[in-house]
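Heads up, the chain below is alone and in the form predicted alone; it's given as structure tokens.
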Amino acid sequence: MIWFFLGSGLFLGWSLGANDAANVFGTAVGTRMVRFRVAAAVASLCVLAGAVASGAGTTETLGALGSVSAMGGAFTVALMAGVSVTFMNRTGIPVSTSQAVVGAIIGWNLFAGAPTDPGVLVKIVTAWAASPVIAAIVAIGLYGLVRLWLRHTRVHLLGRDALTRAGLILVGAFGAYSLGANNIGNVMGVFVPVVPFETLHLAGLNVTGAQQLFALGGLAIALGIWTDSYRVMTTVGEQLYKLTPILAFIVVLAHSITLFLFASTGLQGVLRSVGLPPLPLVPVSSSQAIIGAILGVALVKGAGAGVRLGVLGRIAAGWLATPVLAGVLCFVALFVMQNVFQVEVVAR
């Protein structure tokens, strides 16, 4: 039954790959600088590496928001979050898997009568609001640096094209790693307290039960990238704002830095060591970060009028609707699982 219950987490990972992971290469594919198959291969490998190597920090934050105490409950939380993302994804809107998972966890808290820590919730929501702003600021700064470099560097047009393609692949790899590190908690975090995987000893390395879960989730994300991410790539890469290849490079790098800031335990330690307040380790929305970066370059170019406000409005509506939909669906599904299928969703 463990593998049956884990199926909902794998489904959620597939949904994340189809939706959020598309943002890593959406601008590159949308500008036709990188072929979809190349983007999918690079993103799949790097998202798996980030999930296994650096996925623990954001998982702890979700656990503090609500620790699901039974396997049946974890199954339902992940399943309803995945259903919510998939439903929204069918509209072509890049919604937030992070918000779907948080909404589903709050739905479980309400059903179980468990408290939702308001401090943790405020920290998560604040990070959600800050991430597109940070991405926009980083994009503006990168735009200035790139423009300065282009002014003082004479590169042939073909050489510039080759550098841009290579740069898009490199920052996409970094973005996929950051996405895996930041968002794997969304996929498998609710299962960490309840799945009894033993630590494996492989070639002198200890692979914890949590890391095994993260590896499974990373593989599910990769499958979602390959099978169902192209539609959302075109929404982000073409429909919101037309990007040149160089602007696409800036946008993806700004997005990747933003995700990394909210996932890196090493950076958190460095900030503390020099007396600076660390950023919270929170699973933020890849979609919000990429769109914040796009808006940043649009504003600095004085081309805010070129932003398609109708598309932006649909995306914003999706962000608001996703956690509410996930919470309601989760609450109803928990009732059905417990009273119709007699599955334990809250540990007694």
The other form holds:
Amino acid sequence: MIWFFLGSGLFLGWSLGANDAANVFGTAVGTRMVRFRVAAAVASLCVLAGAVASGAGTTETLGALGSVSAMGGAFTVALMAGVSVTFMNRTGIPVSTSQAVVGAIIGWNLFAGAPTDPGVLVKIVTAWAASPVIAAIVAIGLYGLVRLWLRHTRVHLLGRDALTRAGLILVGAFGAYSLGANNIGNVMGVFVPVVPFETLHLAGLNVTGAQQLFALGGLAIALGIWTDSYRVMTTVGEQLYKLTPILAFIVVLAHSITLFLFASTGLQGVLRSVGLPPLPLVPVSSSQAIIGAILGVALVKGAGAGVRLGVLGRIAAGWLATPVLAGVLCFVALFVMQNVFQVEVVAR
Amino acid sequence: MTLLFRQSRELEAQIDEYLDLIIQGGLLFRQGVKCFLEHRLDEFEVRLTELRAIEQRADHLRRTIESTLYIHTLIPDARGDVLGLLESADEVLNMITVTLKRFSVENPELLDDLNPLFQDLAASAIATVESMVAGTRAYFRDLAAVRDHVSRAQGYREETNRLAETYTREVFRRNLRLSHKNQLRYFVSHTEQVAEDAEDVCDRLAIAAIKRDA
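How about the form predicted in complex with its partner chain, since we already have the form predicted alone?
Every component of the complex follows; first up is the chain already shown.
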């Protein structure tokens, strides 16, 4: 039964792999700078590493928002988040899994009568609004640095091409690691308090129950990358963004840094040690970070006038609509699960 | 990854060699014309043979570069422009070779007192080609310098047009057979065409540079 309930989280992971891996390797694969097999192999390994090694931070934040106390509840929360993402995707708005999961958790809180910590909620919403802005600022800085470097080094066009290919693979690896670290909380976070996995002792290493869950989620993301991300990657690379390979490098690096900033417990410690305020560990949207980075590059290249404000408005509307829809759907589904299917969704 | 960088260095060397061949072709053309005008026909034929060999080598190199670019999907964002530049630069070398070959085939009766003018014409046409090659090299390494080289090429092309017009007017002012006049005009316009073709490459170059800078 555990595996059936986990299925909704694994489905969410598969969907994340199929869609969000395109943010990391889409342009590289679409422009044929990097082969799909190389991209998929690097992304799968790094997403798994990020999920297992650094997934705890964002999961803790989601846990502080609402700790789902029964397996049936966790199943419903993950399933309704997935349904909301699928529905919103059809509207053409770049929707965030993070926002759907948070909405669904709040739906569970309302259903279970558990309090929602407004401080944590404000922290999460602030991170959502800040992540595209941070990505844009980082992209602008990187664009300036890359331009300066190109002017001073006068690398041959072909040498530049080789460096860009290597760079795209490296930032893709970093991006996949950050995606795993930041977004595994969305995929498996709600199951952490309720799945009774014992700590495993493997070759002198202790693998906690949460890490086992993150590994499973990471594998689901990897499966999504291998089975369904090629189509999305070529769409991103050829139709949507039309970035040159160097701009793709800048945009993916800015996106990866942003996700990493909101996921790394180590970085949080470093910021604290130098007296700077740490960034909250919150699962943010990979797609919105990418959009922020592209906007940043567009602005600095003087193409800001071409930015369609209507599209930005739709994205902002998505920030509101996705969690509300997920929350409402989750509330209704929990009611149905409890009263129709007699499944325990809140621990007594 | 090492393979990728080695491949890129090899291709850089091939492109540099290709552009070197165009420069050498231009020098041989200038020397060949000088030999012809000074009636040193054996030396002229040696230059022509060398030029033909260079043209063949350049053709072979161009095909190798083009297929490597395609097979390994290198520089996807600039490949079309680079291939176009290399092909149109090849047409310039072809024009240089064909023009010198026609001297050998037709053995035109050039006018001795106008020989300095014809030499200036050939030198100016080849200076256009040299600026075109410098511009093409800059496209690969130093985009900001492309504009300077393109401007210089345009200047040399204008000078070539002026010299060609002066020569042709002088020829048609004289009491020569019409067939002779036409033959001389033919050689002048062929030499002038070398500069025109080089300028066409520069036009492509200017657009390609703007595209890469954007």
